[in-house]
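What follows is one chain in structure tokens, specifically the form predicted on its own.
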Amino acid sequence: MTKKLKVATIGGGSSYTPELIEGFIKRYDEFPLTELWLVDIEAGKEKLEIVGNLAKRMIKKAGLDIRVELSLDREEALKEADFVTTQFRVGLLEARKKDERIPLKYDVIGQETNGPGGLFKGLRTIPVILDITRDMERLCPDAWLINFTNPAGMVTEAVLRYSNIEKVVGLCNVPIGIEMGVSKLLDVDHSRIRIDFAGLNHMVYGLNVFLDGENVTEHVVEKLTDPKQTSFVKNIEGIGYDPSFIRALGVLTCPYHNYYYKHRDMLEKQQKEADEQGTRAEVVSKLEKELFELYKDDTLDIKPPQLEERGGAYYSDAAVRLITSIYNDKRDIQPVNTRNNGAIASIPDDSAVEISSVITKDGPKPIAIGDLPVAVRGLVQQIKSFERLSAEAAVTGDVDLAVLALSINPLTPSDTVAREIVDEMMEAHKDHLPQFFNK
């Protein structure tokens, strides 16, 4: 008799789900999944059915015996699950539109996971993820929680700090996107590249780059001084850094660093794009409509290539690679969000960091790097403080803490601007922030 292996995906109606399905199909020999439960809320029912039926067609085409269940009942889905993946958006894309539009009125970056947008996505998301962890304690206490929901670092921080769940890993496709970008830059297969990552989610640095075991960091950094090399990730198009800055920094940045190192340029770019073509959320909204029209096609039984434009490139590789490695105790090295445990000297041991880790059946074992280079250390610490205060505000419903968190974020010009933005965004997201209003 086949051993049951069950995965429950919260936010199963996401446009990213075909990426996950493709990953499970590719790695079925290593991870013989028997049950996949795709779960969503009533507002996402139609999308869940559309994407769920595509998932069934993809699995049928692959000739695999995986039972796919579509459900609005989270408790039923979680019962005896081995892995729980989370990929949901509280307030849907409408909330993201507000996160991006409102800050721009105050000449502040409007972005999904950074600055005010990151704060408010965290405030909406953290209470829900903690609810899920409480359900997991009752229904699948031995399951691993693999979180893809943004802001992934802040969410992982909250689970580590405010839940009883120890088996949690946060994941992002940015590091694997950087690896793929470097392999293209060097014109070599991705398998030959290894990068030592350290920092925080969307604030991660590639400290060392290895090709076939040889350190080629200086060579890669020199190649990156070409102003045409602006970004490795499709949904954030950078501006291009000054060659002197890149050479002196001596490490790889991630695309989200553009918002900090090219702050004024990125703000002007965002404001121009918002006026001419809409914010990123508004662009994604159109992309999603097109994707779901494609998904409805009964003859479609593969992940459509258009999905990469959505910003989820390599998501299936990162997600199922991690799950497979935990399941098989592979002890390979992957960049994940996990408890620091002394790996980065200047970050508290109990905080979440994004770092290259050895992946075991007992979870990630972060690889100690000593400390971050002095040029990047302060910014990482500042963002970690922002994440910590944001998570505390989300749990306590303390508006003053939310104002403080935003005030210390380097994308915010002053405490008074922080207060104005918080007031407006609290009102805009009132329906999804009960902890602040139901006191």
Second form
Protein chains: 4
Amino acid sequence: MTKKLKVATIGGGSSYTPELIEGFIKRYDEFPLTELWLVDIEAGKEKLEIVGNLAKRMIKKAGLDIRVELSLDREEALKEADFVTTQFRVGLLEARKKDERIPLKYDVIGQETNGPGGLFKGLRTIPVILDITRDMERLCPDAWLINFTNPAGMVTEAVLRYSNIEKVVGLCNVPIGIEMGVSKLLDVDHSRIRIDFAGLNHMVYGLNVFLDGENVTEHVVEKLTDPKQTSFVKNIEGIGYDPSFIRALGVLTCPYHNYYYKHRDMLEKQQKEADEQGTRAEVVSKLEKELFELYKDDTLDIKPPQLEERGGAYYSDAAVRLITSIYNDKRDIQPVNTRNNGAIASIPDDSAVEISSVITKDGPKPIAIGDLPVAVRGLVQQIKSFERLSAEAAVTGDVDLAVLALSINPLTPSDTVAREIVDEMMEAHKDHLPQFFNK
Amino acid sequence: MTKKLKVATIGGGSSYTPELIEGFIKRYDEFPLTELWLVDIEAGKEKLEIVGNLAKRMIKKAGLDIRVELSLDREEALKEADFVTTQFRVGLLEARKKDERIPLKYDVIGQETNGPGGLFKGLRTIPVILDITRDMERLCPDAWLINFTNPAGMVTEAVLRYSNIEKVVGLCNVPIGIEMGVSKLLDVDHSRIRIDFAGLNHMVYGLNVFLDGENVTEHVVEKLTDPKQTSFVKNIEGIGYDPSFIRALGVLTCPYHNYYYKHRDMLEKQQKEADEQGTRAEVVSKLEKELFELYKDDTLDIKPPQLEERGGAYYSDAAVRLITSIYNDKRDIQPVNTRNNGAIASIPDDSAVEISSVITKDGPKPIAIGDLPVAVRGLVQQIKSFERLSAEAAVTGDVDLAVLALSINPLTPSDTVAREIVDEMMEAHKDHLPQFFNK
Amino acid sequence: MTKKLKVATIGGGSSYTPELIEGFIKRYDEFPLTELWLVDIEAGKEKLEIVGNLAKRMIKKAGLDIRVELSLDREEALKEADFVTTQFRVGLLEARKKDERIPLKYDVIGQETNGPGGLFKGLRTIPVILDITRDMERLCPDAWLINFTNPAGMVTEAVLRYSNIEKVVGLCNVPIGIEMGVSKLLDVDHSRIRIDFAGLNHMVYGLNVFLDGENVTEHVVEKLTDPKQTSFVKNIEGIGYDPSFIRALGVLTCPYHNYYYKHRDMLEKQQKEADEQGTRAEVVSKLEKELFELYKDDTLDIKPPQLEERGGAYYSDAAVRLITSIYNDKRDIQPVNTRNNGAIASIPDDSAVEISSVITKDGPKPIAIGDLPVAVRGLVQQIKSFERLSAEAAVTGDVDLAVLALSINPLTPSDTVAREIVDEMMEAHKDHLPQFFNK
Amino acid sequence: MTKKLKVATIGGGSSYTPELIEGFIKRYDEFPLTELWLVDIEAGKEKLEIVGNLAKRMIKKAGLDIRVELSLDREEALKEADFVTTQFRVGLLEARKKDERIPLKYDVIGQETNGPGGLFKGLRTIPVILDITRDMERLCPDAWLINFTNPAGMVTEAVLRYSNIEKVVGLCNVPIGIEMGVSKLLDVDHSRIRIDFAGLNHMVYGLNVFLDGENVTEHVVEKLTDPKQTSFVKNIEGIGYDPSFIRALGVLTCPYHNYYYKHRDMLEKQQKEADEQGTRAEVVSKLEKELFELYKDDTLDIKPPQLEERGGAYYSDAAVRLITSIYNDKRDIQPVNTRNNGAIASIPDDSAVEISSVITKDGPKPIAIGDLPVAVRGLVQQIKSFERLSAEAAVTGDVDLAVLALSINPLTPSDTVAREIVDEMMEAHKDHLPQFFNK
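Structure of the form predicted together with another copy of the chain, please, following the form predicted on its own?
Next comes the full complex, this chain leading.
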């Protein structure tokens, strides 16, 4: 008889789910999943059905014995789960549209992680995730919570600080995307590259690059001074850094750094895009509709290639690789969001960082790096402060804290603009912010 | 016979000198100065004569037996000095005009401390100050170096990191200005107020306010939510913070914080002023000309009241109060720029911070505060990184570092704009940047 | 009408009380005490009467209008107190005799602070002090708790960690004793000496010595290589350190360091004394009896000089000096036991340290020293660990923790001896250790 | 043609060499060694010949194409080496006898690592190792230095602090011995056990034990309360800890902890052994003679089993496993002595610690643990201070520092005894301490 191995995926109706399914199929030998519960809320029922049925067809095609359950009952899904993955979106893409559109009215970048968009996504998401952790305490106290929901850094920070769950990891496909980009840059296979990552979610740096174990950081940095090379991830097009800047920085940036190191250009770009083709949420919304049309086709039994344009490249690989390594105590190195524990000196021990860690059955063990390079310490610290204050605002429902969090964000031009944006967004997202309105 | 007590003032021809003289006169009982050497360079000879003669008249009027020497020979001036004060300006106000005007062309605030102006002022000033410290090692190894030259934080950092001098203090009139402002706000005498200051130069926060020893911080913060109250120092007009922001921040800001927390407004304001009445350097330049006209009047034997409009309010008080406390081992608390030594957890031990310290004959001893509030840690860290990279660029003459320093500055919209500004300013200040051009 | 100024002294029947009274009389101008409540427990009633009446006579003689109340009702005494001082001894000198005698049976030094004696004194005392803090929360939430009860470091640690009281200071006469000793050594008045103290209670080091503000540490250290000079406090006779040791250490030790740096000699000395003249508790017991005989004399209206032999030299000065400085927001520097707050890098922020601090109305503000010298970091860390585990054992009543605390104490030769001592002492002090026996 | 892969072993004439050879043979597939240079000094020539010829026979028997060179020319041996291993013993076992015998005269444990013996072994060894690093800079700047010479922690500290070599790892067989002991205790195969190690060399703790990735620390700790179980390594017989102590400590100790936690018993034991069967050096000396007799037998072509009694169990495994992992960028977890880099909070970043690290081609990357448990922080700090002062004494030849280092060692009963031991040992080891005598 096979040993039960159960995964519950909160937000199972997401268009990303086929990625995850593909990952489970590919790594089935190492991770013999027996039950997969795709959970969603009433409003997402239709999507859940569509994507859930595709999931079933994919698994059937792969000839695997995995029971797939589509459910609106979170408690039943969580019961005795071994892993809980979260990929839900409170307020759906409609909310993201507002996250992106409203700030632009004030000439401020929206940004669904470390900008005003991220603040409000956090305010909507954190109470829900804390609710889930309370359920987990009762229903599956030994399970690991693998969070993909953005803003992943802020959410992990909130779980570490405000829940009783210790087994939590935040995951992002940005670092693996950088690795892929560097492999391409050096024209070598991905497996030969290792990068020491450290920083925060969507604010992570590649401190050292190794090719077959040899430190080739300087060589890679030099290659990056060719402006055509700086674009590592498809959905945020790099604009090209100044060679002096790249050389003196001496470490790899992630695509989201453009928002900070190229603030003015990115704002213009986003405004132009919003006018011409719609914001990212609007583009994605269209893509999603098309995807769900494809998913409905009951002859489809693989992940359709169009999904990769959605922005989740390497996502299945990162997610299932992490779960598999925990399950098998693999002790390989992966970049994840976890408790700092002294690994980065200038960040508190009990804060979440995104850092290369050894993945054991006992969870990720961050590798100590001493401290971040002088040049990047400030920005990282600033976003960590933004994350902490945002998480605190989400938990307390204190609007002053939300204004402060946004005011100290480097994308915000002033406290008064922060105030105006908070006021307008608070109103726009009213239905999903009970902690501020039903006090 | 009186014991020799010698002060050497580098940049003695400054229009500020009468402030300093007034301070020495006022505190003569505690600090029985016997020799004051006002030193300047050839180009400043005329001003030195004018202000030096006023100094002599002021001292004569006060009936004190202080020998005032006007000199172009720095070595002679430093010889056996007990205190060395520095208030020189490499490139004079002409250079400051460029520091302010050039960045504005790129829609960037100039700022003579923590912006592009500060970077270039640092690049011009640091080699000179390190030269002075090398002279001091030989000529007056026991003397204290009291630096008022801006950017005072960056300069103190550079002396701590790149010289062999340990007896250095950086001084600024901003904290004392905040104390005066709070006194006015509470309508009490200045002596009844004490504020715990911590942060960096022109980036200092008042963490706690005490009235007669009672902690009244919350009360003061509440009062500040009245927008008319936020202007503490005359030469940077506050624009009024949002009440939520003030309340959630919970600590006092300094006037220079406007550049960061009200970045957009300050840029507009500076552009408007530059167009209408000239940049600060241009205004000051005019003021200075008028001041020197006044100083020339050989019936004048007091500090003319017009000097206070120049921006140096409380300057003489801060400067001579510090010197007097060191000289007399007073052990009173003053905010100064000194080696951190663990007082602020998130700043390295060996970096300069601006912090309330006990002033002893052995120098300032910073009072441990634990760490800065979460909300301000990031910005402080960012400016510290800016200061450190700027100081390193000044010492090495590495233009890449200058570009990096400016790119990470929160006032800069992108690395490419940083590059452009650096290129244009490097050229404009060519004569004062030998380390970059004569390699 | 005079403003009420009330002090409550817990353990008011102590033979030390006349010291305290003398202090209040001497500093009355600065600290216009109106009510002094001497509180004790039923068992101490007789002593309380005797010493309390002496106190009244002393105050009458001084012609001061201070109401002295003798009370067995702690709650009434605490009500609206401005300062609470604690000098009680749970189990009286009888308990101390056991603290000293029992360990000696196992060839272990007793030591009423950082040895097995201190552990058990802590176990008896901490529950009582935490009880007092709970009363204070209700009855005088704004009062300062000034603790003299040994082990003062461990008690302060316990209050910081396990109570809701933040206004607590631990006080000891050892640092002032060292200052007096250094003054004598240099043959100068005490007021001209300042020493930077840092470490723990009875484990404090003088890092720098200043004479009129000049750093004379090296000179003092050199003088100390003369073995006759190392005895700073009367009741622990120094044995003479090796000159190489003194020179390489480079900082001043306190008398209690003999127990660690001269462990073998001190053990022999204590065994010899115990055999010949009795342990310290027994000697003190005799002294106390004589003192109380003296105190009974109703013509006595001053502190009898014999009290100084009791070991509390400079005690009144240290105690009332501290209280006066808090009351008047004096901002002078005093060595006290307070929250570390980053002042000593290798000790946690939230632990108690004994350190030179600026005394304000808002309490002591520790002066940042960076870190302790390499040579002393280990011993200090070890005693801090001992204090923390002992405090935790006192609060939890966990005997395993008591065994562990004693095992890691450098005075203990092995874990099995620790176990034996704990077993015997636990039994001997049974009546005063309800947390271990009435679980 | 095979790629050259060269190892130079300094102290190649050691009786341990067959261990190393066996290791290289066993892992040849992963580590295709082409040249092994066994280097020794003139005085060790005979031993080098004997053990070197055995090495050649062993390799021949294994049928491998490894060139073995026996050499007295260190420079030639180091030239272009890929790995340098050090296992030399300055002064041979004769010196170790003195290290053990002399302290015992003063009732002090000798101990060749963290006691007086270790101090003097360090004073003899450190100048030689620093000499080797200077050679390496010239002759094989890319090589890794793998040090087995005791005191391995102090030697690694010295290389990190006083050489220009960054590629250094200190290695010890104690952690692997603990893992073996725990495997036996749980009756499972070694490969299923992982332990988080942290601390210093011969002062290392097992913080967590995992069986198949599950944390079983509590279970193992409970098992250890059975006193028969505490002996993990053959050459230091455990005496049995008190169950309360074990439980409250909650982490695994190493055999050398007996010297500190059972100080009195160990002293008695060593004195008895010295009287009855000779000190460890004397026993080993006899063993070595027998071993070399065996080695001479030119029909012997395997590692003789008697070698394991010498105390080096698991040594070859630990050593070649480490080298292989670096060579192949294996990224497995091994406990080594390396730069702390923030992994243990209370130890400076730039100090050596013994800690579980990921072994990459770029060297060991320590896994961040936050901080050591409160109960062990002090002892670890104390030994670190001892190591640092000893290393400084070794480099400077300052006898005062040697006295201080020994005085603060927890095995030393007083500074005056420290002085006496230092004086006698300094004289005894005169020939190997030129830095103290030829100044």
